[in-house]
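We begin with a single chain expressed as structure tokens, specifically the form predicted on its own.
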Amino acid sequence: MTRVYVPDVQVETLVVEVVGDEAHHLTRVLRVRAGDSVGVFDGRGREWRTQVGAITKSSVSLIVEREVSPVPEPAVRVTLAVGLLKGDQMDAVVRDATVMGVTAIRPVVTDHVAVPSKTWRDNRGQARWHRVAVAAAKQCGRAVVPTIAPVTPLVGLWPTADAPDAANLTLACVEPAAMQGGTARDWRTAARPSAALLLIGPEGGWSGEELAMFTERGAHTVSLGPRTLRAESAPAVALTLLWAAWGWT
């Protein structure tokens, strides 16, 4: 079923005024016609069953049928930050991310990050990733949208201990030869958490001073297997692991 996301709707309303690039997309691309069904999203868990009314050039009236239950979301609420990456690999992250159940996405400045400043000091790539995470929202049947942080340097992850979202476990995904002679701590050990943050580095790994700070911070390391993947790869496979470990609900 077609699907639009309208953060603003109303739990009370009858009718949903579609506005902008959504009634755009509606009209322009996909060509509705009055009385073809559409699902409506608010991106923070709800959805509703419309049907197409008016149409002028500029909106498209939904008129509400009923509440639909969504796919459940995961049941641990997962942060993913992750090193920043240049232009279609970040989306590929975002979009492969989002359609995977995390709460939250947080692009993180590291070490080894190669993305010039200038591209993201400004915070214009924000707005484009929660379009993409909006997106593949909207294809995957999901009724929540991730929340997209703005670009933060990597220490910036952890402002207070005490923090009301702090994440109840930290996972940092590090390559196979970071994993070579270590001790690292079996993760899949603990408890499933109600919360995790999950940490994957950008396309030239983590530094030294960075998997030091992980080891301070209480993480646990977390290997994705013997070969290398690319860094856009890496949150789907690492995501895979942990809810195949933890399960979805």
Given for the second form:
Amino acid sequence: MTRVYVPDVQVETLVVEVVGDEAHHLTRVLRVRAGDSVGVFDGRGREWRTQVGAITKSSVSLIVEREVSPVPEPAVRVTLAVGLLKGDQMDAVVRDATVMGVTAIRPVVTDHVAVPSKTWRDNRGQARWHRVAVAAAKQCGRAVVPTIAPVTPLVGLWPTADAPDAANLTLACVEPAAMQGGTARDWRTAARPSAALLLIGPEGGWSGEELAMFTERGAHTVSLGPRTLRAESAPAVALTLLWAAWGWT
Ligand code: SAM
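Taking the form predicted on its own as the starting point, write out the structure of the form predicted together with S-adenosylmethionine (SAM).
All chains and molecules follow, beginning with the one already shown.
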């Protein structure tokens, strides 16, 4: 099923006019024809089945047939906070995290982030990562596109000194070298919360100060095994373990 993202969809009119990049994608890449079935989703969890009507050079009219049940979302709203990685690695993280069902992604600057500040200061990445998330949502069937927050310092995740964000469980994935002597919480013992904040460090890992901050802010340190994973792979592995413990939906 061809799917198109229309964030400001007005289905009451029974016709959805698709313009811009999405219209271009429908006509030039997917080569839809009048009468074809197209799914429309709003990125906030609603989806409709439509049929292609008129096609012009710059727009496609989609005639709404009915609302459909979207692919179920996980019961736990997970925010992934990830230390900034280089361009294509960050894209891979956004793609995987979207397909794996996260609700929000927060790129963070940490002590060992190696990406030069000129590449993230103006937040150019935010729009690009949103596009990556939209493409991933289309591919995996999700009707929700995770929100992508502007790049913030790690400490910005905690709005007050002792409140761990909106999440009621914060899990910091700590690489084996930094875990030395510390204790990792067993994933399976974490009772299912309604929301969770999952922290993954950058290629350079966490600093001693950051590890101390996790303890101060009530974060639980967790392990992904005795081998050090690539930073871009760690989110998908962590999310697999979370859904195995809490269920996919
Ligand atoms: N530079 C670090 C080192 O040499 O030890 C490795 C950092 S690792 C590439 C990047 C991030 O992935 C880590 O900060 C952590 O969040 C996560 N990670 C990688 N392997 C992990 C593991 N086995 N357990 C928990 N987290 C892991």
